[in-house]
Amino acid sequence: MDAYERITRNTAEVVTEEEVRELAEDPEGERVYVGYEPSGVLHLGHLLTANKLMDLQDAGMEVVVLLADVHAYLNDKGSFEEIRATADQMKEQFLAYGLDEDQTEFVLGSSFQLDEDYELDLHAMQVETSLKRAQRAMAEIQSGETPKVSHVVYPLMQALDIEYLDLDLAIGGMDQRKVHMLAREELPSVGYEKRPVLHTPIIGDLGSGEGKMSSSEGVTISMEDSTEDLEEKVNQAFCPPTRDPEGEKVHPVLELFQYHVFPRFEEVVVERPDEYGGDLVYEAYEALAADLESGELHPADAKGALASALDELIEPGRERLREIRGE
């Protein structure tokens, strides 16, 4: 494939196919960032950027993890030395899940976002940037939480790391999107270029296909997770005969193959004993998915696969984090 495809392979949206087809003309050394809250141990949702961020290493760009422990702060997950300890225990993790060290550069929101002129810019976007829209932007993220003055300063920040980390790409799941176009209208009126923007999708819940995978609600699968924790999650998750449930539904097993499995693997393999046709070998998503609406591929087989597939991935963060606790 090439830079282009590469680069917008498995987004939900791209802000704007214009600016981004100019980037991949020559993406070497051009870089890009996602921001993660240090507020836990990495599960499926931060890991869906995190194969995103791998793309743009293969396509030649220089990756920016921002460990957002300022942001986190203003979100309440604990005193500053409690998030710094969960960041370090989030790079290693990162890390050891493959992202490339020598490519990815990891940030302390702190180590830039308390200086004078960033809180100076961070004045200016706030008299030019509405309540009313700045609230619009943080609504999603803020998951229906009561509203405090923070939840508002909070969007105004990621917009302005844009430009002091010095970026020529932002990544975010779909529910940054509201953040994102508020950066994109907001930055000029400081004196900074907007940038363009990848989205990438969310995940169904693993339980039920409604809503979105979540660490503090539903079902998810972390790196906390042994073999037997997340083979039993897998095993209940939400698998209908069917690419398309009815409904406001999603189809979480196919999703995870979409944008988990079949990114990090050349193949995948289906293992069914010779009685019920023996192995099922593919190598595009699109045959697996036809097959599972067909009915060659049952529900509990296609299961098996992906937990297998899944415990390899997070297998290296699971070991990194028992050699951190000392386990």
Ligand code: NAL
Given for the second form:
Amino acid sequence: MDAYERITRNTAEVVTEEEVRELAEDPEGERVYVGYEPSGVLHLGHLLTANKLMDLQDAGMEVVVLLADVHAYLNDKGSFEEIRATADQMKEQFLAYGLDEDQTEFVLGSSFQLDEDYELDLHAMQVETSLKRAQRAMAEIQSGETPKVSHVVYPLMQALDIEYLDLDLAIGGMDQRKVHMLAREELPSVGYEKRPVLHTPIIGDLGSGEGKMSSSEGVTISMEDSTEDLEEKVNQAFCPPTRDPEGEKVHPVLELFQYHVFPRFEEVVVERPDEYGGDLVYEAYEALAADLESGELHPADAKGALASALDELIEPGRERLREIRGE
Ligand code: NAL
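Alternative state: the form predicted together with beta-(2-naphthyl)-alanine (NAL), after the form predicted on its own:
Let us now look at the entire complex, which starts with that chain.
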């Protein structure tokens, strides 16, 4: 796999291909960031961007994880005290999932976002950006129905962070795309360069095939789920033989295999008793999807293999949390 392919595999959007190709020519030491609001319990969406970070580390890039405490505060996720406690825990979990400790820098947003230069640049950006544009950027991120003043400051800070952390590439879920587009447009208006961006897909809710996994309704997988929780949730997942050709319904089982399991395992073994044909071994997502479609692989067997693979991925973070909590 060449560097460009490793950098862009399993992404939903590359902005722009040309800029990322240029980065891929010499990725060694380039700095890529991802940011998270430290709030609540980590879910699989967090792991999805972490998987991409591991690809980028394999390509030789330096990873910056922004623990966006000020952003979480602006988005009404709790007191600074609560948010920072979650940030500490989040860092530990990310390392447990397999980010390389020597190649990963964790930065707390408040460590630079309260500096005078930053504040003044932020005000310059506020002057440049219409209220409507900032509000639109927040449509998929904003908590609560009522847009607050804090919600329009939020995306401008996210844009400035890209400059202040001295980053060469930004990554985020597709829910971040409007903020990143705003960043590409507005950074030059205050004298900074725009950066390329990669977006990872948002995985569908497990139950219905509709909605995104991180949403509050529906069945989602948390990074603190027990083995039994996982089995139960995966077992009742929507799992037709193929992906919706119209692209309207999502296929959570196949998406989880594609974005979470195959990037992290050399092979996936579906255990079956001999009278049902014996074990199936897959080295690639496409082969598994083809067997599900043809009926060679039964949805119940696929789900069993999925639940145990996810359990293996989640376990190191669960273990780390137990240690931190002294259990
Ligand atoms: C991600 C978030 C907040 C600030 C950032 C700054 C730079 C890069 C990434 C960032 C959190 C993200 C979320 N908006 O919804 O979790």
